[in-house]
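Let's start with one chain on its own, the form predicted on its own, as structure tokens.
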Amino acid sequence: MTLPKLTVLATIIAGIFLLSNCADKPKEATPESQTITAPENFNREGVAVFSQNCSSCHPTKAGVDNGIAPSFAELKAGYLKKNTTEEAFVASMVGFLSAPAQSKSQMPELFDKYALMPNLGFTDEQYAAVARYIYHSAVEDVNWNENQYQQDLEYLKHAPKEATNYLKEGKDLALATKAVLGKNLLNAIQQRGTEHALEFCNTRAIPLTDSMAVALNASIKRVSDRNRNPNNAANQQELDYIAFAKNELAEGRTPKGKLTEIENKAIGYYPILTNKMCLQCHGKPQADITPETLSMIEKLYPSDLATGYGENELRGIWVIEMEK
């Protein structure tokens, strides 16, 4: 999400032109030298998580219904009804996002229309940043998307870079990719049913992940010790992290990401945990997986190893390779 920059060659040519033809003229500011003022109450973390993850499913324009998730205008209105202060609004939204459940929602009536969202895996601090961003933004204004939101995105592109935390950077890249895959998978389930959504996983999941890797300038892949697609089998280094993550879960702890550095590369490993929606394709045959879906799995993946899971088990891991 960065603006195109002038190439070195173009800069040199421009410099020669200015020296030879405009020596007596005052210098004009170039796009790189212009300062973009931060929007009022700019919330960097909130804007980043919101734009890279939340907006892939929730419409940013009031009045829009994409059939996947309610718009931010609808969400804000629903949560404000029962939480009039900022603190209460944020606490209520964080409580739901950290462990999504219908009983925790301030808008249970929406579950007749939309599926329960999965746990996205962010920290409570990141959820709070998103909640504050929604609270302070006029998302209910039909022009907010074209005006203020675009200003926020523009400033985010130009905001001074912070020192890179590669462990956090890798997790953000994994979650951004997860959001895009999740949106497309949910859309496939809603349009054609679970068994036909497997065709999306079979033909589109890896290419879509690769396209996200190109867009985000990193190597991104999902691997497992119990892979469905042979191309997603974990190597020894990845198996070592999988063993660590499984042990953490067995001890009652949520496994954290791990970073290794090799020469000029930073490689992050992050757990992928199952939720209720995952069990439609990865749960126990007959109990969670319908005969129709199981038949499609056997057809598309004759060497499948990825069934028999329960909720909150390690389905696999994200592996994010970044240039330092």
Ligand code: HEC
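Having gone through the form predicted on its own, I am curious about the other one (the form predicted in complex with the named molecule); can you provide its structure?
No partners, no molecules, just the chain.
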């Protein structure tokens, strides 16, 4: 059976509310941070996005082929061929990442082998930081992964932090989880076919190992007003945000994330939108969902409410709970 080539994963478009009153508690640098010296020209945002997102699909070691996405060494070589200056390199990478499309590809040969990269939902500034990080790192060196990259990761853990912006941290955690989920789904559908990939749309198996998640003692869940798994039903507060987000979509706006702070907790809410790929399990029975997949869903989730969606609709929300 030939599987349809996958298109894009959902874009989480969660903006930042400008809350004039949300003065964040500044966190003091830990004593350790003074004793570790920063690698030369340390690029915090670049390393953070790279290690928490990009590296979940793209191999960090030169020469490795994981069948899901090309290695950074391959990407860098391809981009350097067409872009001779750092500025051109960064600009064309940001151009692709901000709205992935074959028409923006610098390496069209990749589509013979891979599905189109999903839109990850970061800002252009974050994409530029990661593009600079790739440009300046020796990703083409087979030893980079074990040496310089590890030093960068180690420093990232200890580097002094700016005041915590919970709305942004929550969004970054949701996006990092989405990247892992996207990889698992792409991989499972390619290897086994949709009806056997059902368990891979489950986030509970994804461990939050990111240092920021650990520092904030964060927990992450996805809930919906039309949930498939009975454990993912939204509570009243979550339903309120869902109503807000649906209304924004109906008015043609992109729903922004929202933060609620109670006692010593900050809770971030962020929209989860559908794209074409999701419809093979959440779209219209028959038209989008094959009979095999449908009968598997009915067997595993007898009270499923999560079909009948179209593209770019609100499938549910991320709820990220962080300790302050």
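Positions refer to the first chain, counted from 1. For clarity, a rigid core is taken as the largest C-alpha set superposing within 1.5 Å between two forms. Quick caveat, the model's predicted, so the values are computed rather than measured.
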query	finding
Shift of Leu75 between the two forms at or above 2 Å (CA, core fit)	no
Threshold 2 Å Cα movement between the two forms at Arg192, rigid core reference	no
Core-aligned C-alpha movement of Leu249 between the two forms reaching 2 Å	yes
For Met296, CA displacement between the two forms after the core is overlaid, in Å	2.6
